[in-house]
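Only one chain is given next, in structure tokens, and it is the form predicted on its own.
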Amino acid sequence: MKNNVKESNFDLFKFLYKYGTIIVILVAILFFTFTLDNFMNFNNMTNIFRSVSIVALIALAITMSLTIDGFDLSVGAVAGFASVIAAKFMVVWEMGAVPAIIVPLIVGILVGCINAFFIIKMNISDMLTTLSMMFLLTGISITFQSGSAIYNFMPLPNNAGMAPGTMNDAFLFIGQGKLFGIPVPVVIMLIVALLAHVFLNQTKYGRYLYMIGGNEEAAKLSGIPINRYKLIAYMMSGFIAALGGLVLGARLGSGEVDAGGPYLMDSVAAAFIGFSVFGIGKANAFGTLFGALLMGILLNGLIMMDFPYYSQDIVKGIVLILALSLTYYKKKK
């Protein structure tokens, strides 16, 4: 008799609604392990986190707008931005990896303070803001170079003869070294997503950041300084871009022109993706690193069946619109 009260108490949306992204990545590895022999094994894991890494932290910039109902569409030229500014530095400046490396990331702060004055002084939209900044840095990137990408022994213009600086190896490492075997980029993907975690659940910053975005009016009530925490959050997404863009740097070893713009929309939705994991229906760190794996282990396990590069954009979206379809329904509920 117990038993068939309890059967009749599960609830299947509810379980789907909390653990349906695990069980997709779950059946996506079983599925690809079974199907492909070199799915399973160290080197390819390695791959597909290390190409999930510069998706994570530009998605958790993402989830930083996202705590306080904003929305961030800058960060992937943020990202591109910090690139070009950082192989500027070394290849054509000659300067050493420090000033590479902390100049980009106070320019990402910069953005997002200017999004943030746009946004909060302006009363314009977050979407709008965001939008016009990833055209203009998009456009100053393209014209700060000339359109060509930085990168070692490149040829300067009006014959000017050749670079005299290269890429720093300290910088490199960012993207390339490994740690106790363990890539690089993955540990800081890591430890970035832990840190939001921390600072989103564990402070009353991020508390209120959640406050702002659930209702802002009656945060406003309770005497939170709403526009303060719209600076940081904006201020925290163009930060932890620009650290995604200087991993994007040192991986390709150049600073590529709008490099960050294929990333976006893979980052927006892992960011999305991220409000189904564990049911918790918000914006959050750890929900933002399983899209973002899900995301990778679909696309490197399509790859690798010969899947049309140019039909993977249908996995996406059927993947993505699941996930927005249990979050959204789940709050109509």
The other form holds:
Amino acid sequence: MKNNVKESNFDLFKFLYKYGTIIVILVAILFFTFTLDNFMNFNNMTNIFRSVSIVALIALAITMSLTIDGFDLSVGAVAGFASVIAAKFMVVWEMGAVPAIIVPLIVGILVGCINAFFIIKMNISDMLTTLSMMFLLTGISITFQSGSAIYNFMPLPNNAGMAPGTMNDAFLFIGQGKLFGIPVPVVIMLIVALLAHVFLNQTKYGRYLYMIGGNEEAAKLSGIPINRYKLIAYMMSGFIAALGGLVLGARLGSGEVDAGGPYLMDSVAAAFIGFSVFGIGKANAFGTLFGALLMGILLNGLIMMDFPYYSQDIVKGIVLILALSLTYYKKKK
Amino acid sequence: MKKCLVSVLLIMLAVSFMGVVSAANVEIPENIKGRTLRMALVKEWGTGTHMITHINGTRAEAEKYGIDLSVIDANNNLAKMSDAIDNAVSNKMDAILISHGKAPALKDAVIRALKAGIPVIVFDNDFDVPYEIHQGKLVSLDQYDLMMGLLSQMSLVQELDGSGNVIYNRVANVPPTDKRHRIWQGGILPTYPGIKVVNTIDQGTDNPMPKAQSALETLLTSRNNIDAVYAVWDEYAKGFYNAIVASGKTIPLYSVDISDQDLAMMQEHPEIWRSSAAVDPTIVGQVQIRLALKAIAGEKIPRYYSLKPVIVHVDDLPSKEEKRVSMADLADYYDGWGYTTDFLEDWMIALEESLN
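For comparison with the form predicted on its own, provide the form predicted in complex with its partner chain.
What follows is the entire complex, opening with the chain shown before.
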């Protein structure tokens, strides 16, 4: 009898471990569908996907660093900086959409390289390196824009007249356009998530990244050039974060001050909730996507129900700690 | 008759001439004459067009009187703000100007400053300090938030003909937005029962524009009966504007505060962003500096002062094809914009002239 009870308890946990996060998502969807008239319809669903696209992209950037058991705190700042560079290129320097897209992406990759240099060569912990980078980039981007937002028809400092350029329509399409009725940010998010998933699970590189994350010493002994793979992880993190920043800038239609900052914590949460999805227990692309969606659904429903922002934070905190409990309790076993 | 007129004109000319002469001969107060005054401007945050305009206005006014002004941006960190005030006290600054912040976190530091005899000119915040401590050297300035609330909310009521479904924006626990909300809660809603609040958006003060945009997008995709959107703060209004434009609907937006960026948006879609009640942040800086000077000179200054707001309505402005309007241009359309003579004394003009 005793044995039986133990057995069934264990099963329940195993089930929760695997499907707990999915169940929470389903319960949330059911609850909002029955309590809110306008929750379950195509428009609102695309809206939820669109609203999580930036968080999801930045969270995917963090996921890349998490695979090697690293951590990238600079992603929010990279995203903010990318959006500011893009806006400055178009509005102040009158350049087209192409340089305004390519240069921020290159900057993102460069930031990843610099992060990796300090982490690998200088042996500074990942958290502290990227924390310094976060401060540095936030400061630089505010200086770069003289503390004020960059937007169409802005008056230039020192009475230099009006800004000559405008945010390019092709650029704005990244954030505001639609492809076959689906918002472009959603398309970008899904493509990046899919590519990241394939990269991490179907290629040699991905498996090496996970091996380094699982046991760095063992990976080293088996002949994997761990420094090179760490560099790859941080470069990809910077690249995806910059891409998220472009979507952000195109969605806002301007280069706002420190616009990337608030996305950092939500993205960290999404990436860690992702650990628990399907009981994978490590950073993974689809898990991160589900983590971001879960928070997006909760936020969407709570906004419709008129909850103020601090109650949304309470819900986020509870969901995160539950997801983490599932992941780490299992690991302890 | 003609002669009479000429003589009157002559007398007027003479009087005005004497005025100029006497301005030059006005005695500059002893505490100020020949000194380079040092002041600190401590801001809760120093980013965003509105705050930049405030800083620039304060700097320009300080420069006129040869004041050495240091600007400290606490970057939303109240502890840092409090430290900055303490630093200003230990550096024996002649005056401390504060913008925003939360009273409980700063009160002790402000009391230390006042006890050291340093005047404290506060914008958009207030400290409950007894007269024995502040000795008449504490001023709480505001942009007349009660009046700005009323002006912006009445603009909404008038254009909706007194009835409609409104998405309301409430930023709780911030002194200026709390004042604006009091008018809505206690004045507008009971007076115009046709105005119905269908949703309230509050996303806090930390970088609200993207959050406001997502929140309103959510509500606009799920509701079809919205007649107007009210933003209690223009940082929200910018996000709301983007959401309304993206939705393809024409829903009028009313707000408080204004910046160059807001004006560009207003002119882009005049059918959406209708009006915003505002005080020129440049004037806030001018008045803060002048009140500090008066306090140093030992003149009497008020404990509370409200700057006069203006309702900037898009119908008063030229179309975007005619002219793109900036904050500085608003002086052409509204009285009391760009420059004020509030607390401007003859000796300040003399001081300014003596430095040139």
